[in-house]
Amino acid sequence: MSEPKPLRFAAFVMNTTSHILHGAWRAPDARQTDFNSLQHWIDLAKTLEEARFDFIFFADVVGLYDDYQGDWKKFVDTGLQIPSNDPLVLASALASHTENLGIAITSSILQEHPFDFARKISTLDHASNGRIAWNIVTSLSQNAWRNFGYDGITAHDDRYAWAEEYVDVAYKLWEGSWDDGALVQDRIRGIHADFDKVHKIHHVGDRYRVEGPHLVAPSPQRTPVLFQAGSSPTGRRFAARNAEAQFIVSPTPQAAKGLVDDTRRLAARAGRDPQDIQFFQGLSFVIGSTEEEARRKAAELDEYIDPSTIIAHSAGGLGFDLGFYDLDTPIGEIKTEGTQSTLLWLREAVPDREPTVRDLAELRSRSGRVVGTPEQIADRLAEWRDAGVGGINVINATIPNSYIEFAEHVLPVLRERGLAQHEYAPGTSRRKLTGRDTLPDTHPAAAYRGAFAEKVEVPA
């Protein structure tokens, strides 16, 4: 039997002040209030690369979460993901100051036409020499949808049907529009590209009509590394078809194993190799030289955490204002078209009874938190790896100290135990994640390689 692979590590961040552990920005060592500074992000990227992190993973939103206690004042008062800047704009700058760190960008199907988005991603993949990843999301807030001219959010399963067409358009552009070797740049003959190897895609679907061709020649990865975070049944099917890495927030390694096994079963049903998907668990860490010190630091962190803002965040993801609900209200009484993964996570965390709003408040404030010495943390991470988790999305309390402490105290122990890499593998982010430079032939994007070789003009 082969030796288990080291875990992959991503830094889970957002171009805002208050991302996940709301209120922690008030701590004396917190610098996430500098989010408007490009140098802030460049310095963090350099720190992560020096520590041999695999990715900096940018979350993003394109609207406020739904109201809390009747309006959106809470979000502005506490900085709950507002103000929030576009992470895609940072990517080329971070790429120019690093050589190996992957750069994962969250972008919703709602916010940009797939033709323009595919062009930007290809450009960034060129600029980074193949280190771009895309976290595919469908946007879960009413405000986000109204920002783009809709009356309200589209039903959960319909959003994923939309996402399927969106990614298919991108796949056609990335994989099918240009053949290998099309860009010849022959100075003697004066031929820049081989016309017979460049193709229009003529996509006609329920939402999009895209003629093509892709305006960018093939980038190192063509299709970027694909992340996806849906844990609902529909989200898992989408991940099983499309994702190379799935971001999960399971409450225990045992719950993660069930999700991993089910998604891999669905991947096999979709005709893919189940092992082509890696799973990144979101965890935060409080590290001490002794267990007592770690628990003291956790108590100090709790002094800054704002539980009501965490409820506002979680409730916004559900698409329901929990601000007026009694804390003992069963979650099952709340019907929503919002994110189903939050409900699934809560039921997994409270398996012996129907969870309540109070459970959501208490559990979310400490969800995914690992408290202990570096050795104890390594023990815990080994359990996640044994459950089928291939990577950890490291959630910060403060930037940059959460990552500096993890790099200085935990990673050396993990490397001693074979749980973290010593050096980067050569090549693109895909090779570093999966061992290959291109998508496997069983991925749906691969079906478009050579699919448009016959130049057929389709009437408008």
Given for the second form:
There are 2 protein chains.
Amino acid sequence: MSEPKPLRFAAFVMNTTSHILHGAWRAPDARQTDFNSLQHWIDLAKTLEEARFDFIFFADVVGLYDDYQGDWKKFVDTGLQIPSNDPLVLASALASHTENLGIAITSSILQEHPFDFARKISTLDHASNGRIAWNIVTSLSQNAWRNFGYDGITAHDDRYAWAEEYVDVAYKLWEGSWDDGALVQDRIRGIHADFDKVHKIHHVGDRYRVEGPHLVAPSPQRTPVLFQAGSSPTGRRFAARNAEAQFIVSPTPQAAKGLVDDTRRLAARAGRDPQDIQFFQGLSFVIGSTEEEARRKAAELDEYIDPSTIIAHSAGGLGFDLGFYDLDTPIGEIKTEGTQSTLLWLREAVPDREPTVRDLAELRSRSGRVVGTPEQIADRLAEWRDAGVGGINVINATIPNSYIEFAEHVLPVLRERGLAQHEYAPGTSRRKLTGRDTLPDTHPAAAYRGAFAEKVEVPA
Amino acid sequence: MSEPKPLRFAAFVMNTTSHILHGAWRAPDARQTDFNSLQHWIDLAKTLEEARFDFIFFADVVGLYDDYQGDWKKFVDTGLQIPSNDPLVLASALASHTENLGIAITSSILQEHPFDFARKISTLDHASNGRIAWNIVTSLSQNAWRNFGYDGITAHDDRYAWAEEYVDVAYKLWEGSWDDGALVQDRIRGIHADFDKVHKIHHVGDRYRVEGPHLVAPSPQRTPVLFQAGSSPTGRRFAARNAEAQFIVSPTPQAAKGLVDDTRRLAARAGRDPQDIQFFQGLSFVIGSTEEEARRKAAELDEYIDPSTIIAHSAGGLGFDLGFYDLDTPIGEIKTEGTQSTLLWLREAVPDREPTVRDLAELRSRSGRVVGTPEQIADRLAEWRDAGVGGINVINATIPNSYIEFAEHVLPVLRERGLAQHEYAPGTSRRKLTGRDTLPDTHPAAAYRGAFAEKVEVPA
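Could you please show the structure of the form predicted together with another copy of the chain, as a counterpart to the form predicted alone just displayed?
Entire complex below, previous chain first.
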């Protein structure tokens, strides 16, 4: 057997109080309430870098989740991703206090024009010496769309067509607008950059017209490391074409394997090397020095988790307002299309009785939770790795303690077993992840290299 | 005579190589070529804070200047604001390495949707403990508009109508969406924020529809300190209504006095306290231990300044391509509308002969330049202060040396004379500038406080 490849680790966080495990912010050690403080994030980034995490991964939303019990009170009451601060603008501070940690930022196609977004990302990629990653999302909440002037959400496939044009504009700016070696800064000749190597992109598409040139000279990675999280068939096709890392939340390693294999097949069909996509599974950990202690700590955590807030978070995905149903309502009694697949999943998980809304909440809050001793956790992580998962996106119950405990107790065991890296590889985040600084030639963005070399002035 | 009020100082910089004094980047001590480096900016911010500057003021553009000699080669050749990196995304890093320096960011209404922009600014205002200022601009270059999907620039007054709606949306989010005390984070009761104190804004205007709520809880200043730089009549009306600080480039203290008095009159007419607007004059300094030395250094600087690049920068303002005229062409021979007022100004400045394009370049590059000993410079600055100017936006020839020399040689003399502060006042940038953390009640943004208290759900 060949040496097992170490897993990558990312910290799955959000610039808000209550991200995933709703209610955990009430625990005495929870400091996620300090999200307004820059020092809070700098300290966390340093902790993660000491632990050799590859990324701090910022989730984000640009609006409220869909109504619960008819309005948005629940979200404000419980801090469910409101307030939520912008993650992108923290990146330079985190970069200035770390040297190796990658900074992965979620940004929706809804929120920024691609010309401005591409410039901000390139600026940050320079500022961080090539440690920026972008998690491409298309917003799902009605409120987010209404914050940006739309009546509501567009049809799912339209969002991905939009996303394809959005990344296309960005690729043109990042890969095609400036050739290598354009920035000469020759003081003697007085030539700052080589005009023959800088190009307008003249993008004209369904949604965007962008003349260019890109305003930023090539950054260490040019295109940031591309994350994507959609798991629908359209989302998976988008990932297969564009993503270098896909964030997944599979119920089991076996299910992950199916998804990994399927997405890699699609990537190969799109002309890419299937190994050019890596998969980061979202998991949370409850760690004990004995299994008993771990179970006791998990029970303590469950005391804080609020089932109705878990439901409020996930109800949007079902397409209707579950807030009007009591937690003890059997799911089978709720007759809507959205519940059918959920019901099947619940019946499998709770085979001995008719599953209720509360069961749904409990399953949701415990899904992806690994409880045990460091050794038991290492055993479980080996299963994920053997299923083809390349990294773990570590979900927190409390910040920073979830990461401190993982670093102190689990990572040493993982390193011993070759499941986690001992030291960072040098260079940019993409180099650490894939061995190269820029995208491979088989990535669609690479098609824009040299594509705009002819100086044409297109009439506006 | 009452104690003279100290002037404020800001460093007028841009995240690019060649900002104003084009060609100076070729000087041996010029480090502005390092603009891609985050450390370059952190070091400058620390230097400015040690010198008790109130702001680092980032200019910005989101496109090329209008064509010179028929294309954009000149800008790339000479580094004339291309490449130019985004300034906003540097702010958190600068904030994390300073404690008192204000960070003023230029952002155009063209580049970001106000919902997202307001969120980014609020996030940064939290991260910096209230040290963010926003220089509101409406982009002037055709290329900038074509980078954002427009055919070209809109009529001037339309831009200001747009700007008024843009700031209105931002004011509603910053001032009206969250009441004071809304964020309670009560772990015992499990109440994170008080729903009765958080409001959607339901903005519906000519250009924007924004539902809200603002996603960020009130930051120390709520609305950032508002800078504005437009000097046209419409621009001045906009400043009179909205700005707390206006950036001006007057040829003389007397001219500044006229502008200051006029804008304050307009502010009073808009119901504001005329003293609630302060004026920052842009000046550059050539400092010598004797007047002779200063003159020699000015002559050395002029060796680096490139007249044709100065023309390329400013030609856009004339509305036609001056690049097609030789530097020795008499301006009077260029028969277009755009040159008439320039010609009058030149004839006054060069009374002894027919002024040429080169004279225009020289006057432009030397306008706002103060040459002399620290004592002579102090005399001149006293004149500006006595004309009603509250601050100086210090233009650099080289970064960081222009600021280091000013700090070492001029500021001590200014402090002795009461023309510069000895120590920072405590608190936010607005408190340092005006004595309060948030906008006064007479500012139009204040009208939105409490304006959305009634919970209404407006159908989308």
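Heads up, when I say rigid core I mean the largest set of C-alphas that superpose within 1.5 Å between the two forms. Numbering follows the first chain given and starts at 1. Just so you know, these numbers come straight off a predicted model, no measurement behind them.
Core superposed first: is there a CA shift of 2 Å or greater at Asp326 between the two forms? Indeed, Asp326 is displaced by 2 Å or more.
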